[in-house]
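For reference, the chain that follows is the form predicted in complex with a further copy of the same chain, supplied as structure tokens.
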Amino acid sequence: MKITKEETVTLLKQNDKFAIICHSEPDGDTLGSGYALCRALQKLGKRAKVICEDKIPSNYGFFKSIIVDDDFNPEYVVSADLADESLLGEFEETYGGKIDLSIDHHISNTDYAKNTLFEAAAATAEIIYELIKLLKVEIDCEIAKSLYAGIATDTGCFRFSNTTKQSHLIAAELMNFDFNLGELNFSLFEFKSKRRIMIETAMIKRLEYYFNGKVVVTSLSKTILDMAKGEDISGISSIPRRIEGVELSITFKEQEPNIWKVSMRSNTYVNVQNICAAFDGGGHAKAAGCRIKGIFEECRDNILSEVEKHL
């Protein structure tokens, strides 16, 4: 059931022993939202903890210091930034069908929770900011840092078209707190592991241009991907799209020998969701994916035949 921010605040005030779940392969928004809400609830005198199936990537390591560790059997389960229960990962067995409250900004939210607070904000952290205001919890440096990390992550540090006036106004308020912005943004956006450098170089070496340079194809072998951690390949499919003259980029990632995860990104007019649908995939108009089996050259040619219809 969809509920309002005010109703959400009532539920948060009425309940205790909160487990706040972040999605698998966690990013700055799910973690920033989860940790900020957890700390706010603790400041209200409630017991709360953040849980996540996956290990927190090393560039988000600072989140751990933001809350007081607490262990208890949860009585009220909140998901932060989870569009679908499949993003619970291995927690799906324990928590599937048992989420009391979903706080989310994904329009694709599948309404899996007893109650859902959905707002079309740039980041779930913006919704958490509003809730913390309504809960009358004073924002402190740790909450500010968490909320900032969430908003910055999902707006590409205020770069993407989803960034709103409200994103900047919240950021302006959070700047009152001395959380070392430069260092935080370096770890969120600039830091590159040596493996990341190696993988980017491998991708670039394998660039192939088609249709007068409007389409670029690249691939990453299983050997290379097996060396990578999540943070080494996060957002990697968006890199070839940035090249001069490219409208559509296609990245083949070899998951098993001859099984390819294909990620497509477009810049302006090509709807990649429609292309991926022809291979039983899906996603959004400018970012979609599918799976395909076979040797690379054949898979690539199959995909390119479909692409040609959509250029």
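Alright, leaving the form predicted in complex with a further copy of the same chain aside, put up the form predicted on its own.
The text that comes after this line covers the one chain and nothing more.
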């Protein structure tokens, strides 16, 4: 059931023991949203913890010091920035069908939770910012840093087309708090591990161009991905779309033999959410994904056949 921010605040006030779930392969928005909300609830005297299937990437390590660790059995489960339960990863077996509240900005949200707060914001962190205001929790430096990280990463450091005036206004307010902005932005956008360089090299070697160079396809095998950590592949799908003349990039990541996670990024009018929907996926107009089974060549050709309908 879709609910308002005011109704969401009522639910948060009525409950006391929260598990806040981030999606698998966590990015800055799901982590920033989850940790900011968790700290806000803890400041209200409630028990709350953040959980995620995957290890937090090292460049997001600062999140760990933002909240007080607490071990308890949660009574109310909240998901932050999850469009679908499949993004729970292995936690789907535990929490599937048991999520009480979804707070999300993905238009492809499948209404899997008992209650859903959806707004078409640039980042879920923007929605969390509004909720914290309505909860009348005083934003401190740690909450500000978390929310800034969420907004900045999901807008590509305010470069992506989803960036709005509201994104800048919220970020400007958050920058009034005493955290090192340059250091944070370096951690979010500049830092690369040696493994990350290896993966980028493998990705570039696999580039294939279609439709007169408007579409680029690349793939990463399970062998390569197994050599990396989750943090090493964060944001990797955005790299091919930066190539001159490319309107749409498609990155295949092999999860298991012949099982591929497909990530699409659009630079123009092409709505990749609609393309991914044909394969039971979803996301945003400019960034979406799906899963597909089969040998790479067949999967690639099936995806390209659908892409052609939208060019």
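Superpose the two forms; the largest set of C-alphas matching within 1.5 Å is the rigid core. Numbering follows the first chain given and starts at 1. Bear in mind the structure is a predicted one, so any value in this text is a computation, not a measurement.
Next item on the list: Choose the entry from 98, 191, 109, 219 that sits at the hinge of the motion between these two forms, where one rigid part turns relative to another.
Entry: It is 191 that lies at the hinge between these two forms.
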